[in-house]
Every structure is written in C-alpha cells, then in structure tokens.
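As a starting point, one isolated chain is supplied in structure tokens, in the form predicted alone.
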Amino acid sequence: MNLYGKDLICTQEWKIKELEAVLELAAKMKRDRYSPRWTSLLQHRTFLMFFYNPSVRTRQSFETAATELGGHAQFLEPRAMRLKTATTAGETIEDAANVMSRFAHGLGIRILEDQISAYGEGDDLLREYAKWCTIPVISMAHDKFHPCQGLADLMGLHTHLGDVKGKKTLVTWGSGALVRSWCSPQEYMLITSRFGMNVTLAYPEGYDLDPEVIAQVKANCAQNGTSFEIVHDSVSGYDGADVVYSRNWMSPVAYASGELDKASERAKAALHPGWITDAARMKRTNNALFIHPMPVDRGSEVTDEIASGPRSIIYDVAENRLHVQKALMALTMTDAL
C-alpha cells in the first residue's frame, strides 16, 4: 500500500486499509524493534517538529522514533521563527512550508488549548500548511484531533481485547483543572466507532463537544451497526462498558472571550465534582480497561487505584505512541516500504 507523501490530521480521513497497514506495521515494528529492516528507512532524512505548545510523550516518541529509522527530527518553536500571525509581520504559511519541503521529508505540527484564539484555528493552521507543502504533513496534536494518540489507542486495545467489535466504551468527561483540549477524546470516538466498537459519551450539560465529529461519530455507528449514546449523569455509563475513557475537557464557551479563559473554565468545572473514574464505578463494567491519553490528572479524572491498576493499559499505549509514529513515518517519508 503507497502511503507515500500522505498527510495525517484525523483519522477519519484515511480508509480502514490504510489504518490497518499503519497498525499492522507498527506490531511489527515493536515486536521485532531494533530489526536492521527498519533502522535505515530514513537514513539521512528529517522530520521537522514544530510545538506551539510543549509535551512529555510526543516530542521524546518523535525524536525516538526518528532515531530508530535512521533520520533525524529537529525540534522547531515557532516562537522563535519569523513567521508570519495576526498580530505580527513575516514569513507566509505559504513561503514557509514550500522551503521546509525543499529542506525536509516531513513535518509534525503541535498546537492546542492557549496557543489559538477560537476552536478550529489549530486545524485551520495545519490544513493551510498541508496544503503548500511538498512533504507529509502530521498532526502531533492540535485543537480538533490527535490522530497518532487514536492509533496508539487503538493499537492497545487489539493487544488486550483482540477484536474490537461490538465492545462498549465509555468517554466520560472528568472532574479537574487542566482545560484540556477536545482532541483526544474526538480522535478516540472516531477511531474507535469506526472499527466497531459500541460509543457511551457522558458529561455534566453544557461540556458538549464538537456537533461535527459527534454527528460522524453517530454515522461510523450507523454504518457498523453498532450504538452511540449521550448520558449527563457520572454512573450510568459504566454499565457492561469494556473500556473506560475518562478525561476532562474544556467546554464550548471556553474561547467566548476571543481567548482561552482558563480562570472561567476551572470555576466552571468546579461546579462538577465527583466526575471520577473509581472503583465503584468500575465495578459496573465487564471487567473494563481502563485508558487514557496522558497526562493523567489523578485523584480528579481517575484515582490511584484504578490508573494503576491491574487493568489499567496506559502505559501500553504511551509505549504504542512509539510504534505507531514510526511506522507513519516510514510509511509516509519514504517509499521502500
């Protein structure tokens, strides 16, 4: 299969096969990790990074990666650029991203939550870029998905369940005080409906998420024949569920005020406590596995007993974001595949 040039910024954008040849060679890639058939792919080749926001697990899986292929990936902040934004002359999306493509072999673009003004612009962003560069253009997270997190997931859920069809999984919003970003969970509930599994989405009224990702999400279940379904209350979800979600997310209004109002959200999630994952609630659910994106916010998204739990597979997937970026990038950077 030619992946060859191909751009990554949601999940749903590629076709099953696709997905499948990424997850495939990922399994590969980690069973047999340091094979001289991978650590020359991209040999003399570079992966430029550009974090509008910082990270733990995406810049360290990257660099990691890149290294294991043989290439290089060169850790960029846009900060420090001469690039051109709404409130500051220089150099066009445009000029900047035909020049990259002449330097480099692909490009990996970060930026979430304060580093935008209104919901969208993230992807607006990586889509102008997608759009004059030459090269592969991935997100590495931004407002709307985070498409490398999706097949992470994904790829832990195979390990542990096998075959994930018919499986429930419950997304459930979290108490705490981070004012994460919609990516994740959008990017989970695409992946996930599309190759089979039955979707519970719970949260207090007024944290909805995006009405167009939830509107496919609906549809991936329609076409698979499989449930969606919306609960507000923090119990009812974890009935019969297979695997358990939990994560806090902002809430729509969160950018009302032409920024991130970061004070406004925390008081707003405040008025919703007791939306923990916990033993209790796990009790309700077939024996579930218990997931999550990271960075964890303990003792208000999950507690303790149940992040690191006997069925607890976070950091099977943080390691899985290694694998499935590599096979990525050596699908996308370089044809010998």
The other form holds:
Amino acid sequence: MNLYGKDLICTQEWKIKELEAVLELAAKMKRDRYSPRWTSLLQHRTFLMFFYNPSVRTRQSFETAATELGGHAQFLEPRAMRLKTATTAGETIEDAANVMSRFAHGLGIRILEDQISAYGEGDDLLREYAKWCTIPVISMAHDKFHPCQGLADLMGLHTHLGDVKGKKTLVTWGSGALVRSWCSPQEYMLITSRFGMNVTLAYPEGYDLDPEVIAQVKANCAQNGTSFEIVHDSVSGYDGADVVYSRNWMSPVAYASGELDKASERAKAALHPGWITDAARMKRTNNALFIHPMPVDRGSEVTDEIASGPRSIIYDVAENRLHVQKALMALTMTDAL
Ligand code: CP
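Requested next: the structure of the form predicted in complex with phosphoric acid mono(formamide)ester (the form predicted alone having been shown above).
Entire complex below, previous chain first.
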C-alpha cells in the first residue's frame, strides 16, 4: 500500500483498504511500541504542527509519535508567523506552503471554532495548503473533520467489539456550554458507517449537522445495507445501542453574525438541559461501550459514573491517537514501509 505523500483531510477521501493499512500498522505499533522496525522511520524528518487552536491530546500525541519514530515535531502558531489574512497583509498560503515543503516532511493543521468566521473556512484553508504543499497535509481537527480522531475511535471499537459490522452506534448531542465544532461527531459517523455500523443520531431540533456529511453517512449506510436514523429526543436512541457517543456541538447558525457567537450558542444550549449520558439511559442499551473524543464535559455531556465506568473506553481511544498517528506519519512521510 503506497500512501507516501498522501494528504488526510477526511477519512471518507481514503479507500477502505488504505484506512485498514493504517489501522493494521497502528495495531502492530501498539503491540510492539519500541520495535527497531519503527524507531528510525522518521530519522532526520520533521512534522510541522500548525495550531490555530489549543490542544491537549493532538499536540502531545503527534509530538510523542514523532519522537518514537526517531523524528521531530515542531509546534507552530499563527502569531509566530506573518501570514496574510482577510484583514492583515502578510505571506500567502502559496508561499508558506512551498517553503514549509522545502524544510519538513509533513504538515498538520488545526483550525476550529473562533478561528473561522463561517463553517467551511477551515476546510478551505487546509485544502489551500494541500494544493501548494509538496508534503502531506494532515488535519489535526478542523471545522468539518477530525480524521485522526476517527481512526483512533475505530481502532478502539475494533479492540473492544471485534468486527463492528451490524453493530449500532448512537451519536447524541450533549448539553453544555462549550460550543463545540462539528468535526469529531461528523468524522465518527462517516468512519463507523463506512465500516458497517448502524447509526442513530439524536439531537434537539435546531442542532442539524452538515447536510452534505449526513447525506454521505446515509450513502455509506445504504451501501452497507445498514440503517441511519435521526431522533429528536434524548432517550429513545439508546435502545439496543452497542456504542454510545455523546458530544456537545454548536448549532448551524453559530456563525450567522459573521463570527462565532458563543454567547447566543450558550444561551440556546441552556434551553436543552438533561441531554446527558447517564446510567438510566445506558440501561436501555446492549451493555454499550461509552466513547468520546475528549476533552469530556463531565456533568453535562456524560455523568462521572459512565465516563469513569467499566464500559468507558475514552482513555484507550485517546491512547490510540498516538498509534494511528505514528502509522499515518510512517506511511505518508516516508516510503520505507
Ligand atoms: N480529541 C482531541 O483532539 O483532543 P485535543 O483537543 O485535546 O487535541
């Protein structure tokens, strides 16, 4: 499988076989973490990590991944560069991307929430970098997709469920004031539907996700002969679920004023208290696993009892970020494997 130089902006854009190659290598790297087969793969190679927004897991896991592969990950923020924006003069993406490509062997970008003024701008930015870069561009979470998280989620489900085909996952909106982007639940639904899961999406009226993504999830389910449904109550979706994913997300009008209106979004979310994954709801499931990309908003999206309970796989999935990203970097930043 030759993935050398390939961008990863959304898992949907990769073939199933390519995703499986990443997951298989990640599993080997997890089993045999410091094998000499991997520890020099990125020797003398640098991964640039360009963060418009903060991160715990993504920065730490990419940096650790580069270290474990014998390479280096360099942290960058927009304030450390002089980039042209809608309101400031500066360097174009064409120039920045071409120069980065002369130094490094891979570029990760994160752009979310208050760093954009309309949904889709982050995706456009990544694709503009990918157009000019001669090195692979990997999304480290942007407004539309979070492919590394999706791969880590699926790896966790394979570990705990084996084959996921025909299993039911509930993806439910969660209460809270965090005004979160759509990238993680969208990526999760794309990759789980692609790999054969039945998907139920639950959210209060007014919290629709990207219609193009929903259409693609439906198409994935149709192709696999599985089901996709949307419900607007906080309970029924749990019935018979094998996996429960809860997450707060912003409404489709969050950017209506030309910037992210956090105050309005918080006020709107406050009208929907009680959309929380708790023991009573989990009792309706098929002894479901609880999964979440983290950071978890405990007490709003999920109770402590469930987040820290025996069916929670949140830490396994967080750890998987390291292994899938090592596999991704090894496959896209070198042609050694
Ligand atoms: N899940 C995830 O991307 O976590 P961070 O925001 O901490 O990187």
